[in-house]
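Quick heads-up: it's one chain on its own, the form predicted alone, in structure tokens.
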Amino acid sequence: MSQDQDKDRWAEVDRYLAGALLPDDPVLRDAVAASDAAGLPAIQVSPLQGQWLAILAAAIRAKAILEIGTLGGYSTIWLARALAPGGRLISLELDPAHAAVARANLVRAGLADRATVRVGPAQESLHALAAEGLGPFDLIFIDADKTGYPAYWTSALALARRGSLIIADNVVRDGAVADAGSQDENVIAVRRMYDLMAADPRVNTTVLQTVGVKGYDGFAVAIVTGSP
């Protein structure tokens, strides 16, 4: 098959998946039309993928979980959800407009006690919540600019303990990863927080390829084995 045929496979195969498994939810489908209605962005996890992380942040029963990239919080609607009885979550975005839609989201999936949203410069926020004695977080997911990955990367390990779970998203860049000599700016990050991954005997990490409606992606999973 052509990549393109490729593509439509996984797209059909996500589709089905996602219906067989999925219960209709109006409130992710509200969350994402108010996202579109907006102008955001469609880069958000897929239902699946949504799913999957809510399913992480249940086993290991997350009281606190760091989001670096709200968007237009479809997947802190999935982790807010999965949330242990007390728990929190705060969400860092950059823009103003992409958390306004997070919050208004947030408040219709009455979440807004649980989850809260913090605009403005990612790695200016993370630190502000380590000053503020905000960690550890149980489960921190990194999905935002991918230039800033291998910042965010130092920035959540030392907001872990030993046991978290850090998870970042699009690392695999449709195969691009993989090309030593790309002068693309975004693999040359994920790259770059690969070696950093590598380089630290506190965590134990491994990559997720992946297809589907999103096309060809992946996800780095790490496990906080050492004190940070």
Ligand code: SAH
Given for the second form:
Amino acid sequence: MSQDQDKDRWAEVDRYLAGALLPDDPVLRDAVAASDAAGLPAIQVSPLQGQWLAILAAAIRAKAILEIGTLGGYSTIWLARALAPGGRLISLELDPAHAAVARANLVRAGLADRATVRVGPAQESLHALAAEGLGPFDLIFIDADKTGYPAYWTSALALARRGSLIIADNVVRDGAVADAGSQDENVIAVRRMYDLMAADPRVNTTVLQTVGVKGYDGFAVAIVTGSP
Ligand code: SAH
Ligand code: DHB
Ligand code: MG
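Having seen the form predicted alone, could you now give me the structure of the form predicted in complex with this ligand?
Full complex below, order starting with the chain above.
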């Protein structure tokens, strides 16, 4: 099969599985529609990936979730719904227009009481969260600009506790991440994050490669096993 046929097949199977397994969800559908209408790029996690994030959050009974990269709040909704009772989610977003769409989507989803969006460069917000003594977070989802991943990883770890999960999206990049000579700044940054993960005795890390409607990519998942 050609590469195009592979991609079509992955997307077709992804849509089949999502249709077979996920209930029709008007809130999530409206959130995507509102994001599209506002001109946001359609780069949110897929429905099945959203469910996967929610399963991880529920499995660890997360009460404090931190997201880096909100966009229109699609992954935010999946994660916020999975919070344990009384739990809170903070999502960090650079673009005020994206944050406005996300906030409206969170209101419509009935989650504005537990999920808030902070506007600004994520690295500044991460320092502010630490300075305010917020945290530790049970689950941290890194999904903003890829060049920031090494710094986000380091800050995320500082805001975690033993047992926390740190998840990073888009860490396979059509396989380009295996190219040690890559000149792509996103690939270089993701590889630098892997170096930090691998050198850190306080975490165990894996990567799940994924195919589907978003093509060929992957998620890194790290569990904090030592005291950050
Ligand atoms: N997590 C979302 C998708 C996020 S897309 C979902 O799956 O639904 C990445 C987002 O990161 C974009 O909205 C982009 O504006 C934001 N972003 C880019 N650079 C950033 C930075 N330096 N700080 C915070 N957010 C940033
Ligand atoms: C892009 C960003 C993402 O977070 C993603 O999941 C897919 C694409 C991007 O910047 O192109
Ligand atoms: Mg992503």
